[in-house]
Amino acid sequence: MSEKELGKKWDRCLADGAIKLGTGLGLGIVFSVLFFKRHTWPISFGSGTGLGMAYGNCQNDLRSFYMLHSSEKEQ
């Protein structure tokens, strides 16, 4: 792997981080407010998802070059 496509890997994982990160704080906030009472524990759930999602889609994306896919293994 190219360290070009190294780079490009690692921008997608930042931006997809900070995407289900925003995104897992806004609704955190959203059901806080609305459904528990002002609670921080919504806030907290809601990021960690956000940020497990990421982790999980990054470290699928960085491993994707070493992974053998089925329709190269028949060839």
Given for the second form:
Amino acid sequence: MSEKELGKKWDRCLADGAIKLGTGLGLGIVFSVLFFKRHTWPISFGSGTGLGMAYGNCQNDLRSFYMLHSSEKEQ
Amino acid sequence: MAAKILPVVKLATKVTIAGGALYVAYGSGLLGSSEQGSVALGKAKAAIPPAVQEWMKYFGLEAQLPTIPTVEFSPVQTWNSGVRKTISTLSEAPANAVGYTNQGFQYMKDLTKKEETPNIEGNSSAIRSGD
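Alongside the form predicted alone that was just displayed, please also present the structure of the form predicted together with its partner chain.
Now the full complex is given, and it begins with the chain already shown.
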């Protein structure tokens, strides 16, 4: 993997992390206000879930270069 | 009758709002892959300044916000130059240490020579004067 490609992957990871953190926070606020009587834990749960999803995406993205796809394996 | 229906209506409204929020989040690619996330961030960055301007016009606050000064600071470049400087300093450290040590020895030698020579000069002048 070239350094440029790695840099782009990291940029995508950071952007995705910011988006998913914000989305999780927003959805957590919505659920907290609507269903859980404005408690804090749904907000924390949503933010954590968003960060976790971003982490998983980033991990897959960085590993994808080294993964052998089944189509290549057959060849 | 109305008292029994009202909680159901409230719950249904809440579920609709929450479901709608989830649907919008999923539909706009906010919960998808990292490519979709970065595309969504780019769209949000492009959409925010015109939206802020429109809202300011709507509320009558037409005074323009001061523009953020563009600081030409690249954290990546700074980090890379820091790493390069650190590694070059570490690689030159043994040679520099030897050089500084030699300079220190030379300085001490010069000091001891200077301390010796005034005594010699004092003795020779005393001999000449006959003391």
